[in-house]
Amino acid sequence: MKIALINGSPRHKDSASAVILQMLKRMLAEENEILELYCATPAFAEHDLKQITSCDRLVFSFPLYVDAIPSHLLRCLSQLEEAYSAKAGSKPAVYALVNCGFYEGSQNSVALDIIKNWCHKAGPTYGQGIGMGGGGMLLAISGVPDDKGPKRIVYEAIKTMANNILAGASADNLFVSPGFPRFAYKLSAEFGWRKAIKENGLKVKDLSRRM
């Protein structure tokens, strides 16, 4: 089986989307052909487009942008829709992994609905999506074993999706947050903001200043 793992983050490195895809890849690599692609521009290269449309499964991983999908990825989806309309034969099953800076994974529900609606329009089958909160934290703890500590709940959700990908099955979306207290996550995030604003020559009180 040929599986495309498509990173829709505008960052070419150090992205939570990449960390998440690597977790999934470790569950799928055996006996499957894995195609890894970065989608950081508004169009797929022609060679990449042909590769994607030859796959049995597509997995998109991307960060939440204004409760939706990054604009460059939307352009790529439109391009992919045109490619599928011109291609005869069966269409792939599509899965999506969306992460955000909010603690609650449910904040990603609209973005997953957009992917589901795209599947309905373009032809592929919508398999499942996972909305993940605390995306920045996932990057910070990337060195922690997948099934340990605060990554465990994310690992279990991705494992469920991996099984559905292998079976070509559809299932309800899952919404998770890292296994880390909300108040502690909020404190860590606020510390980062305070550090950044001081480094840029401003004061902490400027965080609350109205423009």
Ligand SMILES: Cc1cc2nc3c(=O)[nH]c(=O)nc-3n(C[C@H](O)[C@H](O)[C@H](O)COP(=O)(O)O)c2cc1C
The other form holds:
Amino acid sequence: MKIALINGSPRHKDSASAVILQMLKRMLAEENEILELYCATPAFAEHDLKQITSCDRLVFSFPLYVDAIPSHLLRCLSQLEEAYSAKAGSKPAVYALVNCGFYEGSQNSVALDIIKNWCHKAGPTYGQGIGMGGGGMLLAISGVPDDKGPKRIVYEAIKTMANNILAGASADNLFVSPGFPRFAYKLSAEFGWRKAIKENGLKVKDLSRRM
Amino acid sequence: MKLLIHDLNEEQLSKLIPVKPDDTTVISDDGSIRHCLGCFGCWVKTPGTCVIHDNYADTGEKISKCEEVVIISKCFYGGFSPFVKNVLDRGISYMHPYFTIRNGELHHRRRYGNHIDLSVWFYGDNITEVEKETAERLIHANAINLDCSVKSVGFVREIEQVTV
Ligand SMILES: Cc1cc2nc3c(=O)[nH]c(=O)nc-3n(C[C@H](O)[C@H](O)[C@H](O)COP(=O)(O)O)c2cc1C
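Structure of the form predicted together with the named molecule (previous: the form predicted alone):
Below, the chain from earlier opens the complete complex, with every other chain and molecule after it.
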């Protein structure tokens, strides 16, 4: 079976989307042919389109932007819709891993519905989606073993999806929030913004600059 | 001030709005927009402005200067068109990076004090009932996220049916 793992973050490998996709990749049996691609610009190369449309499963992993799909990925989906409409034959099953900056995994549910609606238009079958909160944390702890600590809850959800991918099965979307308290997530994210702005030679009060 | 964000071409727009009112800022597709790189530079490098130098870097500031935002977008899978979505992605400096709790969920704090009434028109030949439902949910989520009010969400087949 040919499975495409498509990373839709413009931050390429330094992204939570990549951390999540690698967790999934480690669970997919070795006899499968895995195609790893980035969708970090507003168009797929012709060669990538050909490869993608020859796959039995597509997995999109991407960040939530303004409650929905990042615009460059949306352009690529539209391009992929055209490619499928021009191509006869069987269509793949589609799975989506969406991560967001806020805490609650449920905030990704509209983005997953957009992917599902895309499937209806373009022809593929919608398999399942996972909405994950606290994406920044996943990136920060990328070195932690997959099934340990705050990563465990994400690991369990991805494991369920991996089984569905292998079986080509459809199932309800899953939503997970970080495995530690919301106030702690809020504090550490805000500490991160203060650190980042100081590293750029600005002051903490510049975070609140008005134009 | 009023802000209009749309994906129409010049001819379509001039049919809809023959003379642009003085109090209205319009964001149109001039073909040059670049996509968000996810760098958060608009929060920690040049706070309030996007770091990409094209005609859309000041989108967050434009949103901060109005009381009304009107969006006219072709409906794509129950969401905005790529251009309109691109503008919104490039405008997140409208919000402050810090978090607050709204609607029982984590969201961003305000950077500015302006309050926005949001009207959205989705157009397209065959917008399905499911897509309409998704779009309504999207606009509701956007309103919580941007801490604004939804004035209306409309669906039309033809652009001429839009009233602004
Ligand atoms: C333009 C833009 C819009 C965003 N909008 C949201 C949002 O609506 N809700 C949310 O929870 N996070 C939002 N985020 C945060 C990202 O989803 C979050 O940082 C994510 O972990 C990035 O994933 P990546 O590392 O895979 O790119 C936004 C980020 C950017 C750059």
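Between two forms, the rigid core is defined as the largest C-alpha subset superposing within 1.5 Å. Numbering follows the first chain given and starts at 1. These numbers were taken from a predicted model, which means no experiment stands behind them.
On core superposition, E199 has its C-alpha offset by 4.4 angstrom between these two forms.
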